[in-house]
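Next up is one chain by itself, shown in structure tokens, the form predicted alone.
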Amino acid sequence: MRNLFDPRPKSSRSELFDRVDELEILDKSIGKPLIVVLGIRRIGKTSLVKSFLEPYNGVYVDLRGVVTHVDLYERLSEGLSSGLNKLRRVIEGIRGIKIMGFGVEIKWRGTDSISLLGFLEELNRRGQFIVVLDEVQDTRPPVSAELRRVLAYTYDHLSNITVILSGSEVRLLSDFMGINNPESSLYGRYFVEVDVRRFTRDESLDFLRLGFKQEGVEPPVDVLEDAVEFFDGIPGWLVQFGRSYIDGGVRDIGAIKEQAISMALSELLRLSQRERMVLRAIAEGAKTWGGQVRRFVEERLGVSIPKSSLTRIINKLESLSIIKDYEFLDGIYREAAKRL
């Protein structure tokens, strides 16, 4: 069993801390066409879906950064290869799929090739199968459009295939699925929703205590309580704290907090100047679009901002799971935004 403070996503239920409720919903939903797993950054979505797959025939596909069809089939190949010990008998003999040692090669163009839809149709004939598409909202046309068409067909015609989409709430539901867009091929489709929640205060303490126990380390109680308060039940930050305390030679809680804020700040600095100023305004307490946020940004930049431009910025920041309803979803990003 890997340590709780291992920064890599967990892939076994025995390695997963808690998440009993989420796993129960997923287990009960096998056989339904579409499941959507939602959560903010670092909340543990990937660990949940990868661990969930353990007892089932299924493939996990990481779609972060996928732009072209080459990328798509490379990621599908990687997913099949990583689960080959369990999937070998399921995928053997499928046209266009070649098993080479411990890897899987997919021929998706030319003679004897197979498309993603064709592959799913073959799997459907062979029994129950789960396809996890993680961070699918990161894909772009034409790949995103094809994925929507494939998912709609799978939903309607492939009764043995369960698809799990995992990602941030706004971008996944609105940007990719288009649940409010009648022209989207996934519009109006019923799906099971699984919200990956924060740990409670007690769960966070238990998580840290167990992780440190596995490492043979026992931090002072006040340090643990301070970390629980600051990192606010977000597993990724709790893991970062544990690893920094153990491996980084840093036992000062203040220094570890600064490391986390610096990590968040480095992400925010990739945003545009106007986007950063909007975040700074909200971090400073601005709560309304026109009366406070807009005035703050215009005063700092010395330029008038059209209402439409500011609306687009707010929508983008919400789609990135940084804010929602003028509140930061993660307090560490709020602290980082104050330094923009």
Ligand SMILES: Nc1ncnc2c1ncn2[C@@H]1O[C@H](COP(=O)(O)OP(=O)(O)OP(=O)(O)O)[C@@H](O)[C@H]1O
The other form holds:
Amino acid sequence: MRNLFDPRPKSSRSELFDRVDELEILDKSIGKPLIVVLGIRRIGKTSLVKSFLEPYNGVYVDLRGVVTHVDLYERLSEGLSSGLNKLRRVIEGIRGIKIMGFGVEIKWRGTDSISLLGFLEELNRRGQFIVVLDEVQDTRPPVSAELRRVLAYTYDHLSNITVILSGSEVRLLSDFMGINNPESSLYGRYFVEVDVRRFTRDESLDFLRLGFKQEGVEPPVDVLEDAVEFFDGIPGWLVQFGRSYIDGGVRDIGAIKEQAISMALSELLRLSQRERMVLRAIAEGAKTWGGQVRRFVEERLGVSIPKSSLTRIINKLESLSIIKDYEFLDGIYREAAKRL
Ligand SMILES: Nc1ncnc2c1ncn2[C@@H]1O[C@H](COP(=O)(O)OP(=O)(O)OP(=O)(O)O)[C@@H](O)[C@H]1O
Ligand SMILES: [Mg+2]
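Switch from the form predicted alone to the form predicted in complex with the ligand and print that structure.
Everything in the complex follows now, all chains and molecules, and the chain you saw is the first one.
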């Protein structure tokens, strides 16, 4: 079993801290066609879905950064390979699927090949199966369009298959699934929604205590409480904090906070100048339209900016799960944005 402060996503229920309610909802939803797992960055979506999958026949597919069909089938084969122990029996003998030692090869073009849909149809014939697609909103056409069609068909016709989509709220629901767009092939379909929530103060404290205990380290209580306050129930940051404290030899909580802020800052620096300026305005406390944010940005840049451009920027920042209703979803990013 891996320790709590292992930075990779957890993949078994024994490694997972809490998430009892979320697992219960997921367990009860087996057999339903579609489940959507939502949450902000570092909140533990991947850990939850991977650990959930442990006792079931199913595959976890990481779609982050997938652009082409080559990528798609490569990720599928990676997912099947890492679950091969339990899946060998299920996928053995399916056309186009070759088991090679510890890996799985998928022939997806030419003679004796199999498409993703064909593969799901075969699995459906063999019994209950769960397909987890993580960060599916990262895909682009034509892969994204094909995935939507495959998912819609699966939803309607393959009753043994449960699909779980996980990712950030706005991009997953609006951009990928198109829940408000009648043209989308997934429009109007019912799904179970699981929101991965923050840990409470007490849970965060327990998380840190347990993590440090596993590593044989005992930081002073005030350091733990300070970290709980600052990292605000987001397990990815708590792990980062634990690791820095233990490995980095950094015992100074101020320095560890700085590290986290720099990580967030390096992500924000990829945004355009105007997007960064809008974030800075909001971080400094600017709120509504017409008013504060626009004036802040115009003053800084010395350019007048049409309202519509600002709306577009706000929408994009919301779709990246950085802000919602003029508030930062994660305080670390607010701190980082003050330095933009
Ligand atoms: N319930 C948990 N128990 C133990 N560790 C957890 C838990 N949730 C998250 N973690 C840890 O926090 C970090 C982030 O988790 P994970 O990668 O699962 O989050 P995520 O929401 O998928 O993040 P991202 O948005 O980056 O994909 C990892 O180090 C993981 O091991
Ligand atoms: Mg993830």
